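Below, in structure tokens: the form predicted on its own, a single chain.
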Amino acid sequence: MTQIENANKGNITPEMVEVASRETVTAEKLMEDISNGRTVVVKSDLHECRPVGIGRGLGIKVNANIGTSVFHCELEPELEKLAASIRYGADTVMDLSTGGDIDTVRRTIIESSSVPIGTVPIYQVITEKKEIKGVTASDFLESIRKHIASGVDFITIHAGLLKEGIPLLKDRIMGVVSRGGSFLVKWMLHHDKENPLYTEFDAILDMAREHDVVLSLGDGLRPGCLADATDSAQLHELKVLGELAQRSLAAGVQVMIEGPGHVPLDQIKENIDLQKKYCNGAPFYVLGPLVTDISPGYDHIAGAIGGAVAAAYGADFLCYLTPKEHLGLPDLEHVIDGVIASRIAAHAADIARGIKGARDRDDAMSRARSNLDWKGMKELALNPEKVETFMETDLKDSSEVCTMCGDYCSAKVNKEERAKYSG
């Protein structure tokens, strides 16, 4: 049985017991919020990983995406960056190759990780078919049986994208951004047919529930750009979207649905109203949102301004964004400051959510710069090794002030005068 039947039977599962052991919610209140699709457990039961909670009441969860490219085929570079990203604190990575060896990679990425991996199965139909005109609908469900027996844990899938949805596409500057949306915009215009993940949907529900598999339900209208965000195409595609969450809540099948990429910062807190609303309290995926258009080298920044105003607001997991967005495939550099990016804007979030020992470790940390403990400083920070590497050039006079402020340090000032009044 899935989470949702076990749920709803009343059985706490194993998987249940462990989530609400790393969070602050107990496994009866996480059964309760899984049965009525406010929560999901990321796990499929294919695969040996730490299981991953994502909705209400829990911290907020952070996704790296990796993955080849038809210019970057090799693998080891990709699971380089799976381990970086799982070092830093990701708590799931997507697989979205698109060159070399798919499966194997996949295949690969999947043994090699610890936590919860995703995939997008159209992006190797994409891939492998190359010709829009020799792709057919049994093609998309085929991809999809694949990446699931091979044992992804959550899938995107973009079945909210109907025909009757491209017409308000017209006044857009951008179009449609998504890679797997831009196709399928093509096929059922070459096709002239519906598109094949909605009217094929029960049969992913089949395959979904097989292994518990969570679907992400895709945004593939998703603003591009600023003055795309919360048009007519992106809200219609959303309420598809609550449509689907709800038939797959009745088919025993967990769901997320994923948010826009490009938004204002004033119009975060309308679009994740709106998500709540048509989509009856879904875990919410959002890709950043960026809140500016002209960042590119700094997305992850833009990414990580609105992810956390985003999740303040109700948003659950966020999809990292790397310096590289917009500019090319990242390395492991670029990788590991997406993933400490996001965790700062999640663990913000986690903060003005007031959940529970949030912030704790920020409390040790104002302690160990109250009294100069460098060393507690570094092992408290989000990435240690960058820290060491400033403290390497910039500390002095035995480790007791840094190049900024010296003997005019406040910190050491303090400490000194302390010492006086407390005594």
Contents of the next structure:
Number of protein chains: 2
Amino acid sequence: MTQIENANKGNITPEMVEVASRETVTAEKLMEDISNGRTVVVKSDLHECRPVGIGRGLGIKVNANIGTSVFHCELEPELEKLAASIRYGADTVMDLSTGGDIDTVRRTIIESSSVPIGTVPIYQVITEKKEIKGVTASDFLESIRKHIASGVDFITIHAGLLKEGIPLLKDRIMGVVSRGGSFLVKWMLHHDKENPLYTEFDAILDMAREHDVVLSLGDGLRPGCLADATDSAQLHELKVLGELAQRSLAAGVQVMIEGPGHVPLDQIKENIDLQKKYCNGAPFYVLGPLVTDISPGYDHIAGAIGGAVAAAYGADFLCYLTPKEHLGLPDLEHVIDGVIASRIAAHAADIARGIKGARDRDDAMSRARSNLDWKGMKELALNPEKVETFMETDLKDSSEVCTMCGDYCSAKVNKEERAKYSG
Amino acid sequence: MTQIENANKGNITPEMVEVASRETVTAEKLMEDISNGRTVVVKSDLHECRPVGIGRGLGIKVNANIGTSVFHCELEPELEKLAASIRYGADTVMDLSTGGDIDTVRRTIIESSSVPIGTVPIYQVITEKKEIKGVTASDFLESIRKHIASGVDFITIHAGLLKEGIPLLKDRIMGVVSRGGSFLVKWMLHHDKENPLYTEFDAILDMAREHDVVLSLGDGLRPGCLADATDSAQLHELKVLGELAQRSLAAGVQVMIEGPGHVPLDQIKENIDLQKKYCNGAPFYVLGPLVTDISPGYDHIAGAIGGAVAAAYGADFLCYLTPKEHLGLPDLEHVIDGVIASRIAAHAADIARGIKGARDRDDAMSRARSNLDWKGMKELALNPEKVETFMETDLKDSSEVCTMCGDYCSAKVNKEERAKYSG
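Condition change, the form predicted on its own to the form predicted together with a further copy of the same chain:
Up next: the whole complex, starting with the chain shown before.
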């Protein structure tokens, strides 16, 4: 039985207990929110990993994308990125490999990971079939079957992108920026057929249910620039995703909804509100969103701004962006920067949403700072190694102050003066 | 006559005309907002530089802090940071030098800068007087006089930190984190006297008026961690700053208000609203704010999140933070990262606030992306050099796609398919 089926029967599963133990909700509350589709617990029954809760009242989660490409198809660097992603705080990792031996890469990543792994099965269809005319509906289903059988915990399925949505793209600057979405548009136009991920959705539900794989309903028409944000194409697809989410819930299959992308800061709240409305409160998984288009090289920062605001308004799950977004496949250092940037956004939102205890680590850091306890500061930092590197050059031997203020350090003065006014 | 005195008489100055030409408001509107204290035009009449408008209806401005410290007291690296700050989009630069020949450093920075320069004159008092007992009220005034005479365009004055505010600090984790603030608290406790920057405020106004130097009323009691945010000490000082702003305006002296610091994401709007209320809409100059305390090494990112949200809600001027914040004096690369992070925040807020034309560069970038025009993308990026570096490794020769998606590039597919649905 899936988590939903158990929740519907009032059964608290070991996964619910484990997830609740790391959150500030009870297992009973978690069960209720799984049953009504507000929360998912991500973990395939084929994968030995930590179950991760995403949804109402839970801490904001972060996903890191890794995976090979045609130009970088070795497995080893991706395993290093996997380890670093987990080490620096990614709650889940998606393997988006499109190069090399994709099946082996995926299986090895799943085996090596202590956190849930997601994939986008259509990528393998894209990479293995060079000619659109030879791709059939069953190719899409076969790829999904294979990914689920190999133990992935969640899969992105662009099932809401319908033929009738395509003409809505005509006034866009960027058109379709989702790799899966652009391939499906091409397929539908070539074959003059409806999206097979939509027409065969019941078959996909059956496969997902078998191993309790969470469906992440992808937004193939997500806006790829600010000018295209919140347009009719995006909202058309979002409504379809809402209907599919209801069908999933009814079928006992856990589901979350993917969202943009590129969204002006002042449209983020509206985007969250629309998703929660159309999708009946299903967990919302956003990519960024980027609040500007002009920050290549720094898109992890533009994404952290959008992610923090989105999560504060109700998004549940943040997909990281790295400094390499729009420019190339990230290296290890970019993956780390991306994870940390998204963790900052998620943490800021946890505090803003009033998650109990969310600020404890900040308070501990502040006490360490107040006491000029540099070791404590390092240990409490999101990236202790980075702090260590800076301290090596900036913390002077036998000194308690750093190179910025030296002896004019306010914390030092404060320590001395404090007794005089605190009594 | 100062800009305010001119504005009060209905005179449109050359500086107003120049500022208006770079903004989306008319010189008449600018004059009106200068007269009522909602906007300042930063430029000393002793400094040949670009006048910068900060305030109502104008684009969000960014400040970069540079300057020597005891451990790094050479001039040359600071001049490189100045040039980089301007190159990457800082609208003003503050020289916070506390090491080496401070007067020469300041004068050289002012002479070398095409943008307005700010300073914190009290820092020089702190560094030149080792014993608190020997520091007199006239030392503070003399330092201000000297800075103004050397041509600074704006100065931070912590005039709102009163003796009666000190007991309000007793429950704080971080106490006083402003260098100027902690020194003033120490001075007041030692001498048992009121803050001389407050008692001698009229003399300071006279000096500022003489060369139309903008007073930036510093928040010596700004919170230094989330736990201390929006507390009674901070708000006590903010109210005093509001009164001082009114006195400045009445005296024909342009003024802006400095703000936090460290603020939880959900308290940022309240902080902006309180400042605008207590200070009658005076321009608000915020440091960050940081939305978490646990991001040393990445505080430019936590600050960009807070800065974007603060500016979207009405802050006017963002002081950057670098990755070195809390850990040491920034190097050139950290200065660049800090400026870009704040520029992203400012730009995102300009778009959110509906500044006319703010999104034009984003739209041009998106058109370049849609056309796989890598040269155009590079030129439109906030940091073309960074993009160039990434392109060298990631853009394959004679290829129009990057190493992330290769031939599965959605933009490439999109270019091919677009004609089929756009007609």
